[in-house]
Structure formats: structure tokens, C-alpha cells
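Listed next as C-alpha cells is one chain, alone, in the form predicted on its own.
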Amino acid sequence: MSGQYLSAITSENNQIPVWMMRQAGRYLPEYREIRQQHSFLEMVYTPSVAAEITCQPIRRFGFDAAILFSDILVTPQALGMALRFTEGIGPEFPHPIRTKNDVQSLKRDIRVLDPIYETVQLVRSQLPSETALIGFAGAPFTVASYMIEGGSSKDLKHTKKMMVSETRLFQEVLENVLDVTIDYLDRQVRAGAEALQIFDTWISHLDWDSCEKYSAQYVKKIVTELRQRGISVPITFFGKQTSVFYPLYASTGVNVISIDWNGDMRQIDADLDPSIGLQGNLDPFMLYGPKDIIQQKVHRICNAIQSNRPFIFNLGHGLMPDIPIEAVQWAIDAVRSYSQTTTLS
């Protein structure tokens, strides 16, 4: 392993390694540019577009990580399901499923996914040597909910209707989103991905139970799938309200759980098992604050960690289009002076 990202995976240094969830994206006007000539979907699957747009943070700021441009929404497609994405809403599943005559009409072609392959092939060819690349998914409980609500939804009705009234059907449309989805991210790897990640954005709508039923479970299949099909990469798991859950992912195989900035990570460090990575959690609205309260927020979460922990600072969820390019630098170099004097130290 090479690189500050993957090293400290592994625990062979110090130094803290630094990415930013949404690093490419509408903050950058070299993003924008680009976005003018496309819409979202033709970025996604025009390989040249998606790898330019995965590699413009890298050669802008130096992280040490680069993630794949893509969408978490994209394993409904390989599953025969329209997606779209409209200005100001967001996207959207013209037909939602809702019965189980929905879920038989699921026909599934992962073919579908072969660009976004090639996008990883190219990205890694791109990408400096040290730099990490990230390739990631849905969980299958986050992706299901789009699928069924049509789109975003403030409360998860339709999802969460199904999940404790007609829980069978439910658990079928987890599952046909679990095979596509190990799928994915295997061939992710073997097409260049140095490393995973998992989202399940939409967790914070669960109670613990459901929680571990239809999330936490559902993320050991896949990374107990992954392990026996050779994939050995080191495996991130995200979702909104992790500084809550967390501990329902400490047996699922992941090597890092990514907190959300609600999370006391000094709290959380001292709770989990040293083996497992963390990774967060500064709140990015911070990043609309002056540089210096950027900075001690930033020290005062690599001081939260214990040295012998796995850690890789990050935001506790991602960019958003607003944000000052000037502060991610100055949060960027916050981690940097952070590293540089623990390890003078």
C-alpha cells in the first residue's frame, strides 16, 4: 500500500490523511463549467467527463484521496428502474416501487454500469501515485427508499409503510438492491478502486432495531460477500446519525465508520474497538466561518483521536455548492500543520 490514505488504514503512520465527501463538485467553477455542457446522468456515464470531474479536486487541493464522480443511484438502473434528474428537485423515479408486481418487474442488467468501470480505469491512470482512489455505493436500505418514495422524502412514508406492513416485500426489494450492489462494487475494485465506501444516508429514519435489521445486517452481507469473492480493500461505512449507530457496525467487517458531525469523537474513540477506523466529522458549515475558527475545530477533532486508531479526517457529511473554496484550503492545511507537529512532537 502507498499513499497516506491507505497507510493509515493500516496503521504504518502518523500523519492524519484528508477527503472531503462531495470534493467534486458545484463549489468548483471548473465543475460548473463542465456541468453547462452536460446534464447530471451524461456526466456520470461519460467516462472522460467523470474522470476529469473525480480528478479536478485532486489537482486543485492535493487530497489524498480522490472518490469516483457517480451517484448512489445508479444500481436502480441496473435494475431496469427510469431515473431522472430534475433542477431544483433533485432526482426521481417516475415509477416508484410500491407492490410486489413492482418488484417483479425489476429486470436486471448491471451491463448498465459498465461505463462507470471504465471511469475507474481511467481516474486511476489519471491520479497521482500516492493518491487513493475511492470507489463507492448505496446500502441497499438507503437505495430501496428512493426506489419506493420516487425521490428524496422528508419522512420516509411509503419506505417505512412497507418496511412494517408488508416487511416480506420489503426485504425483497433490499435484496435485489444487496446482488447488484456487491456486484458494483466488485467490479469497482477490480477495474482500479483502492478502497470502498458505503453510504446509507437515510438511517437517521430508523430506530435501532430497524437500524439493524435493514441497514447494519444488510452491510456485513456485503462485506462478507466482498471478503470471499478475494476483494480485499479497506471498506468505509457512512450514514447520517452513525454518532448513534456506530456500534450496530462495529461487527459488520468494516475497516472505518465515518461519523456525522452530531458525534462526540472523543466520545466515540474512547468507546470503539481500536482496530476500527473512524473518519469525520467537521460539521461543513463551519466552512463558512473565518479561518481561524475553521482551524481550532479542525485540531480539535485530531486531538479527539487516540494515536493508535486508524483515522482520516473528513466533514460529517458533504460540500455544499456554497462553500468558499479558500476554506476548504484552510481546513486542508489545518490537518496538514495538525500531522506535522504530532509528528515533531
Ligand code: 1CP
Given for the second form:
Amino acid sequence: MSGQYLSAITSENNQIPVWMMRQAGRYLPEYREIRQQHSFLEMVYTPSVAAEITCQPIRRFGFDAAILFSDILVTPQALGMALRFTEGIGPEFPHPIRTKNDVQSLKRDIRVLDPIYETVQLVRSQLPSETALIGFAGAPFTVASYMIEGGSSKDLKHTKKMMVSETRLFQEVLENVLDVTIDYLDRQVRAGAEALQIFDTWISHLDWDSCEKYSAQYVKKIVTELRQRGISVPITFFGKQTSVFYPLYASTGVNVISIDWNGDMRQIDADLDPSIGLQGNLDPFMLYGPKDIIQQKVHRICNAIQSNRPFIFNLGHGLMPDIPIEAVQWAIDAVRSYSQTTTLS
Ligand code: 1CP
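What does the same protein look like in the form predicted in complex with the named molecule, given that the last one was the form predicted on its own?
Next comes the full complex, this chain leading.
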């Protein structure tokens, strides 16, 4: 049995599958309990712990898909970069990549990612057969932006400066990330991931041309190379501002485009090639609201998809740590009650 998530993408049925960005995380008491005992990177690199965290939201809510518990910033570690996560600050690369020497100092240390494939195997053995396992990686642009900035940034100043004034060097950074990303995604699928998602969160900082050149073209390279290697699993693209940039991803070969909450799903559904699936797009802040508003918002999104394309219900971005747990359940119930009403009518 393939379950709702995979069969929705292959258009075999019309029940709307649901999972949520950052569904494993601090809003869950069972996550907080484990988090007290480990650092974030310790959790990511300990297969039994990462597998347990991946499965927690499935046990509690029965989502149609589980997403591997890891982070997009593990690929720079495979390029030899030191990474730390500091409480209250977030990710930090103490030696950011800013010069030609820095780029030349990048290595290939892909063995560091081996424990993550073990996590994928463990999760697959623990998940119910109807729950799809999604593997993921960051796209070269967003991952490179953290490597160049040295951590989170409000405007990606160093990244965009390098992009426009030292384009060749910038492309070299992207190519380095591209290389390890393809290998990383390939190996996740061989370990048991049944779908992939590529995160390019910070395309929201780019203009149209730069988004095409430094994000969409690289996503296309990833998808093309994976397909050439015989990887046939569905691939979803996620970014902030995909409500503006989605046309750029229609020709990258991805199967599904995830839409942020600014987008009008009805208009995007009418516009986008119907062979490409949509995912989205509830504003996670709506989950601070009362049950009836959440239900209305969810039904409005489900009802916006009028074509026969694959549709996966999700949030426009990730769940916040203080989201009330019952609101997550209300949103899931609303998706399922919508599917039931439309299937019966
Ligand atoms: O302290 C904690 O408990 C850690 C918080 C946390 C978690 C739960 C981080 C730190 N990463 C994660 C897991 C994570 N990250 C997942 C796992 C699966 C799930 O959704 O349940 C995924 C898919 C990611 C992807 C990720 N990491 C993205 C892309 C998606 C997005 O949120 O836009 C990005 C940008 C990151 C970087 C990152 N990881 C963590 C932090 C604090 C940050 C920085 C975010 C920023 O710069 O604003």
C-alpha cells in the first residue's frame, strides 16, 4: 500500500494528504524531553534519536508523510566546514566562505553524512507502511548563503555582494554544494526515502533573473542528475515567495511546488501546468486562532484547487515552537473532513 501522500502525487486518488513543515520540533513535549538531553547536532547524528524524533508526530497525529529529522546545513559539513548551533542564535559557521582561498579550502568529506542514511533506514522500518518518508536537502543557493554569511542573516548582504561582484567565485561555491547535494539525496533514496524535498528558503531575497540563474537552474541540475541516476521518486520544491517565483520552477523537472501563504492558490492552480502538483499554503500563524477560523482557512485552501492536479496540504512555512498542539489536530481534521465531504458528494 502506498498511502495518501504518494498516491496523491501519482494521481491515483483524491483524498488530500497532509503533513506540516517542522512537524517534528519544540511544540511537541516529547521532542522537548529528548532535546533536554542532547544538543541539536547530536540529535541529528544519532540515528536512534533522529529516527524517534521523525516518528513522534506520526504517532501523535497520523500525518500522511514523515520528514527526516535533520537539517539543510549538514551538506556544508560534508564540504569540511565546522558548524555549531547556539541556543538563541541559531546556526553558525565560524569560518565563513568569502574569498578564493576559502573556496579552495573546501573539502569532500561525504562520509560524515553516513549516520543520516542509517536514520533513513531505521525510520522506514518503524513507520506504518501507509506513511511516506520524505528525505530532503537545502538547494545550493540557500545553503551557500549560510556558508557565506556565516549564519542566519536578515538581508544576505555578503551573499548578494559576492553574487553580483564575484560571480565566478559565487558559482564555484554553488557548484561545490551542488555536488554533495546530489550525492546526499541519491543516497537518502537508496536508504529508503520515498520522496524528496529541496529547500531554497531564501530565494525571497532575489530578483527574478537571479532566482532563475542561481536557484531554478541549480534545482534543475539536481533533478536532471538524480533522474539520470535512476532516482524516480517525487521531488518537491520549497521556497519563500514561491507564490511569485513558481513559474521559474515549472521547467525544472520537480513534481510538486510548495507555495508560501502569500499566494492565491486558486489563481496559481488556474495558471500552472496541471501535471505539476501543488503543496501549501496555510499561514502557520492562523494556528493561534480558534477552531472555526482554522477550519474555514483550511477548507478555503482545499477548495481553491479546482483542477485534477496532485495537491498536498501543508503550511506556507514551518510550525512555531509555541503553536498549540490542539490547533495542529484541528487543521488535520479539517483537511480530512474536507476530503470526506468532496469524496462523498
Ligand atoms: O533547537 C532546536 O530544537 C532546533 C530547531 C531546529 C529544527 C527542529 C533547527 C535549527 N532545524 C530543525 C529541523 C529541520 N530543519 C527540519 C526537520 C524536519 C521537520 O520539518 O520536522 C527541516 C526540514 C529543516 C530545514 C531547514 N533548516 C531550513 C529550510 C526550511 C525553512 O525552515 O525555511 C532552514 C533555513 C534551516 C536552517 C536552520 N535550522 C535551524 C535553525 C534555527 C535554522 C536557521 C533559520 C534561519 O536562518 O532563520
